[in-house]
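Shown here is one chain on its own, the form predicted on its own, set out as structure tokens.
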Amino acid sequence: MPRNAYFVAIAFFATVNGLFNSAVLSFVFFHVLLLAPAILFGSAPLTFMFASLITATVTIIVAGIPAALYERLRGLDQSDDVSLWIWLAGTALLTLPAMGRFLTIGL
């Protein structure tokens, strides 16, 4: 599979993750709402927006430290398509509860 196929995935399930996973994404807008109301002037579709942005980061970031470790641990300078595979899979794991709620609603 192509590398930017790997990048697709991993953004779609992430973006999936931030815009759908209730859990998450309820305490992130509350700290958000609580920490930087001035940032986003107030408004409550942009702070949505904001919370759902670092949601989907978050998961990213999440995701990638399994497929980091395993690099770390070959010695690899740069990505192989197994790491690239552990990562997705760490996205999509994490996007699980979110996929009930996504299928559901759709985009």
Second form
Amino acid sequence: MPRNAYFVAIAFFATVNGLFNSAVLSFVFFHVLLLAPAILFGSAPLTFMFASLITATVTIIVAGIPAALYERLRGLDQSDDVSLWIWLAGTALLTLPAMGRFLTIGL
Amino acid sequence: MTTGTILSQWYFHLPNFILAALFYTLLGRVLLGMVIDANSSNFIWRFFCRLTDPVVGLVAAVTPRAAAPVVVWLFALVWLFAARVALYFALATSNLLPTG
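Could you output the structure for the form predicted together with the partner chain, given that the previous block was the form predicted on its own?
Every chain and every other molecule in the complex is listed next, the one we just looked at coming first.
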């Protein structure tokens, strides 16, 4: 599989999680309002978009940890196919709670 | 909030301030990185890099190597934000969160 295909798939799952995982999204929204109101000018829509972006990024970051550990254990200088598969599978697993709403509502 | 109150609640304000300072400095690094060369001798750029390199190094250790440097910086921003949330959460659940 081409490298960019992995990244597109990872970004897709993360976007779905960032938009449809209401439990994580509301938690992040509350804390963004509390901790970083200045950078969003106190605007609720901007805060929601930022919270959604943070949730999507957290999905990618957390899913990337096992892939990074695999690379360090194998002593790899570059990510290989296995590592990218681990990253993609991790992102897909973390997106499972949001999949129900995504399949109902859609993009 | 008076200075005395802030000092007596240093266990929240000090780590929160350090994390916030790192967050905004890293944000500055990301923004400056769009218009400045990575090896630039600009002193603001070097200051941003020196201050945030330890955080970026830690985050790079748990990020797959396929991620570009700017992506690692953005991931570090999210880690710092998560650290602030964790601090807030830990103190709130221990009833140690400053009030007023």
